[in-house]
Ligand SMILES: NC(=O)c1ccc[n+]([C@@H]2O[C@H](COP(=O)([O-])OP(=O)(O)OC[C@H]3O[C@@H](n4cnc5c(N)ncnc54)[C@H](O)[C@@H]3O)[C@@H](O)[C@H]2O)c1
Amino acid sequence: MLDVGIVGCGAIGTILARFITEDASGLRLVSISDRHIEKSERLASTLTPQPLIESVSQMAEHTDVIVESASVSAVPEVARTALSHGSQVMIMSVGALADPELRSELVELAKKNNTKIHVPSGAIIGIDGIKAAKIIGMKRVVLKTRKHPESLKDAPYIKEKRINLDSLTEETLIFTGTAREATTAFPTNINVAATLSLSGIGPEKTSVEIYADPHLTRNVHEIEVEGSFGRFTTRVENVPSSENPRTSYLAALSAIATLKKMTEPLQIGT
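With the form predicted alone in mind, please provide coordinates for the chain only.
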């Protein structure tokens, strides 16, 4: 039995908590945490059995894995605390790992304490192919993301550039740059760029294009990869989470799949 703690009781944290308590075998939700205590209390009241409501340090004392589903700013504390206590950590706000210093620090901490950092594939597909292709090298990796303007409004880049998303009547390219730049410009919208770049050729070499399209009802991610192995393209049209339109439902499902993989004796896929 794998004892799980969840930090962040928003869209992904809620979906995970309900799955573990209602449907999962081999997993046990023992603790939850959120900087807004009322969110923790509200979620706990809907679960049977009810998990403890604890701080991250308290949680790390008795869990096997801590899931960070809070925010990019929460990642350093959650990951450092979990890894220092020998607990595994799953990072959903993977944009934080675009910072090479933090990433290196956490990897060394995981090695020192003989534990692991897990990053689910999130809202994209094809990570298995990218990891395989990386072995012999890739020349080009491009992510093209299309979202409804409403889900992009709070991004720092939109405010800095004073982009009026309400005025858009058709698909419009609003950002082009590296994955590193994208995760800074859109910290809560483009975790897929960080996941893609970390599994492939890195944040500085992975290209990202972000489009706003007022006609979309789904989040669309296209990936183009070229290398010595050949070429492949993937496309996924994600239904937004009912809990939060900024989050794709597939991202929460990938977190569930990652947790299940930790408990299963048969491992399939790269």
Contents of the next structure:
Amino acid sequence: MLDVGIVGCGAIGTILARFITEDASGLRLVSISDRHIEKSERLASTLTPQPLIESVSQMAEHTDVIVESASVSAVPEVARTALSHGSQVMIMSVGALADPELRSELVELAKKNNTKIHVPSGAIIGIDGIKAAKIIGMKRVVLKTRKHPESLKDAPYIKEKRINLDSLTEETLIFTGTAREATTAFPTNINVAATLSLSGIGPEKTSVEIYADPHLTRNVHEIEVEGSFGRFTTRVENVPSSENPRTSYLAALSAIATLKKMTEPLQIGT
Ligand SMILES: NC(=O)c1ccc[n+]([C@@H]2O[C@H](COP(=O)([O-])OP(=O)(O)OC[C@H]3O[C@@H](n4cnc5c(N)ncnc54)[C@H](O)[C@@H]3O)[C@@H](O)[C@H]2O)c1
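Following the display of the form predicted alone, present the structure of the form predicted in complex with the named molecule.
Next comes the full complex, this chain leading.
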């Protein structure tokens, strides 16, 4: 039985908590936390059995894995606390790991305490192929993201370049650059770009194209990969989660799959 704690009781935290308490064998939700106590209380009141509501350091005393489903700024404290107590940590706000100093500090802490950091594939598909292809190297990894103009409006790049998204009537390419550039230009794309870069050829060599399309109702991510292994393309059309339209339902499901994988004796997939 794997005892799980969740930090962040929003869209992902809620879906995970419900799954663990209702369906999962091998997983037990023992503790939850949110910076807004009323959110953890509200979630706890809907769950049977009810988890404890605790601080991250209290949680780390008695959990096997802590799931961070809060925010990029929550990652340093949650991950440091979990790892230094020998607990595993699963990071959803993976954009935090784009900081190389924090990443290597956490990896060293995990090694020292003989534990692990898990990063689910989240809202993209194809990480399995990239991990395999990476063994012999890849020469090209491109992420093509398509979103409704409304979801791109607040991006710093749109404001800085004074792009008028309201005037678009068809799909339009609005950004090309590296994954490193994309994370500052479009911070809401940070998790997808960071997961792809970290699993593959890094943020400087991963290319990103962002398209605005007024006809879209789902966020679409395509990944194109080329190397000596051959070539592949993946495409996912993501349904938004009901609690947070900015978060794809698939991201929460991939967190559940990662937790389940930790408990299963038969491991399928790269
Ligand atoms: N890896 C991926 O592909 C992927 C996909 C979607 C979302 N995400 C990320 O996962 C995280 C959670 O997403 P969500 O949709 O559930 O967000 P959400 O906004 O619905 O919920 C986040 C919750 O965390 C709480 N929180 C924020 N900062 C906190 C802190 N420092 N300490 C404790 N609680 C804190 C908030 O009060 C809120 O209840 C976000 O950072 C989001 O960007 C990752």
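Residue numbers count along the first chain shown, from 1. The model shown is predicted, which means the values in this text are computed figures rather than measured ones. Think of the rigid core as the biggest set of C-alphas that the two forms share within 1.5 Å after superposition.
Put the two forms on the same core and the Cα of D213 is off by 2 Å or more between these two forms.
After superposition on the rigid core, the Cα of S71 moves by less than 2 Å between these two forms.
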